[in-house]
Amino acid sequence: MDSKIYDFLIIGAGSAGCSTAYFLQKSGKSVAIVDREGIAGGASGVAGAFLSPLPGKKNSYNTFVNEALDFSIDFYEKLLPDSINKKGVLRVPNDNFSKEKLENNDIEYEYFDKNKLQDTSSNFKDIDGYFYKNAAVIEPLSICNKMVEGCAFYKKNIDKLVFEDDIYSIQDIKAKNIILAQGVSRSLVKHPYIQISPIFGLRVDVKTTTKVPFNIHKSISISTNKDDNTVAIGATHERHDSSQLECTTTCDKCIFYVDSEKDQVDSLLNKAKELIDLENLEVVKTYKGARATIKSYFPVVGKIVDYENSLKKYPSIKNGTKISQDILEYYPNLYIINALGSRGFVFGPYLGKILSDSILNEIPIPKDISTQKLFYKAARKELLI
């Protein structure tokens, strides 16, 4: 049995855990990180890892997202330059983000019509689109190795948290502290007033002989060509009821995805040639993936409050009493960073920062992605476990 005793031990070793991980161990704490599948050998893992601004008209999720972006990118470029491609991205107008709302917002862009993007590749289709710089592609797999070097790693299916004498011990690995960022798996604890949701993702990537100048988005997203000249074609697209289903596996692994795949694909394909002619394409490998996210959008980050524990102390809450977060029942040394949803390596190193920080320096988290906020609004609801 290890005796060793880390500080911190993290469950879930995609964006959210390798994030946390490496500003934890930069700090001077010993980690160590738990995965059954390994490291990004889930979401993250298959993730396109597409790094992209949110246009619109100024609100507080975009605000936040952009955020998010400019910290990351500018992480990634410092951690492993050769593992980021920044070339931009064009935005294509749909339904969801029509030409006003691409237009309407404070990120800066150039508009290319389509004979802007003829001259620039005669492979475009008849499309116009908005062309905003601050935008890349990463390498996930290498990025989340690189961010747990120095911290110990077990490949191991955990079910159980045991806490005695202010230690968890988890099969034979102990810790003063414990890190939940499972992603869609189930929770180690009870926290009903965070309600993980899967949406799933699907990605592609093909060899072609066409450059693509840039990452293009519309419904589904391509990226410009890698050094290994393949191209990831990728979409989220479909959210699942999380009360019909509870992730135990990996999607490649999931029978609901068995019989659909040849179709997602397809569908996939289809909608990358209305946008630009990949010629002599070839399917290299087919990845999928459940994204975690909730019902607002925001991640959740920081610590777990006890639910049950807390109305009980304080019932009043639930007739909108304003109890201080500070006084609040909280699970021993337990935290959690979670529902990133498709924007995995975007939030990923921005929000392992602020957990850190809040661990260690005891900053607040911000309100929108706190515990907090989740647990008052399900409590005044009077949400039933």
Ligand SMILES: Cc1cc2nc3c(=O)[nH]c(=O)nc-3n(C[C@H](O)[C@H](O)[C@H](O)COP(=O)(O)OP(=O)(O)OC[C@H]3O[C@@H](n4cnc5c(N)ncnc54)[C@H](O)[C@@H]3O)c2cc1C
Given for the second form:
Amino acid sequence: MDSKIYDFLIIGAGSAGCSTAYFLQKSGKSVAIVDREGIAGGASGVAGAFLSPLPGKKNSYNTFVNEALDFSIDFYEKLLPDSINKKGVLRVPNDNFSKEKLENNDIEYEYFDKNKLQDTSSNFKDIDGYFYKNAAVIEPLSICNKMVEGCAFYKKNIDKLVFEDDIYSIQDIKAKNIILAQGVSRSLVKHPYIQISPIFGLRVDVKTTTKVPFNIHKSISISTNKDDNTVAIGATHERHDSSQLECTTTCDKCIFYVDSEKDQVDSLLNKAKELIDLENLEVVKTYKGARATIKSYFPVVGKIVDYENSLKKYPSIKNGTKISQDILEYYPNLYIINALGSRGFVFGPYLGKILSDSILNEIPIPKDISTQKLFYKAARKELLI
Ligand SMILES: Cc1cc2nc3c(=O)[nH]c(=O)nc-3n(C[C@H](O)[C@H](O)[C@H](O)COP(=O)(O)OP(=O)(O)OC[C@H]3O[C@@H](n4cnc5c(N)ncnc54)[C@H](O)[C@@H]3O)c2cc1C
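Show the same protein again, this time as the form predicted together with this ligand rather than the form predicted alone.
In what comes next, the whole complex appears, and the chain from above leads the way.
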């Protein structure tokens, strides 16, 4: 048995876990990371991975997204410049994003009419749109691998957490603190106020002789040509009726894809065709995965509140009595980073830094993404227990 005691053990080696590992390790902490599938073996290896601004009139959500975007693009450019391709994105108006919404925002943009697009490439269809230059596409696998350089990696399935004498013993790995970055998988502790549900999706990589000058987004995204000359097209969004549904199998065996993979690929290609003519198109690979989301669409990070014991100690929380978050009951030395939704690589580094700063330097976590916000909301509504 390895006698080393790590400062942190992170469970889940996707964008969330790897980003957190990066910042903790940079601060001099010893970090181990485990994943049953390998590094970026979950949703993170499936992602497009497009990084795009969220236009529209300023609100707390798009402000958060756009701050995260600025931070993360800058981070990836410094971390691994060869794995980020920042050529901007053309957003074509649709029902959700009207012209007004695309124009009415604080983000810099340029309007491209159809003549301008035709001058750029005669393969563009009869479309116009809004060009945002702060947008990119990245290589998720190389980025995740780079972020955990210097951390110990174990390929293991973890089925329980054991905490004794202030130390977690997870199979043969010992650590002082645990960070759960499990995506859609069943959580290793109970946190009924954080209800993660999956949104399934599929994307494809295609080969084409067409040069795509920048990313294009309408209801789906098409990437600019990558170094291997493939173009990513993604992604479908399928939410199952039950918000409680958990992933119990790998995507390849999931009934959802087995039944509908071809339809989903066709739907992506048809939507792409409405934007640009991709000549000599050949699908080279399909990717399937599930995004972890909660209803608010904000991600969640921080110390994990012990719901049952907090309410046992302070039952009046249910009636709206204000009890400071500092005196709630928490699982010892246990943190979460999850619900990155459709923007896992926009949020990853930004949240990894926030979580690491809160643990190491006691910098408060913004309320919108805190575990406590979800806890109070659920407790006061008596939604649970
Ligand atoms: C089709 C598709 C397209 C997408 N496109 C984009 C995009 O263009 N841009 C973007 O920013 N985001 C995109 N996303 C979203 C992005 O992929 C996710 O938000 C992000 O990958 C989530 O990262 P994560 O680390 O939280 O989860 P994951 O990457 O799923 O990582 C969780 C990991 O935890 C491991 N794990 C869980 N429990 C255990 C356990 N008990 N023991 C061991 N290992 C465990 C799993 O194996 C998994 O690898 C897309 C997602 C999908 C599905």
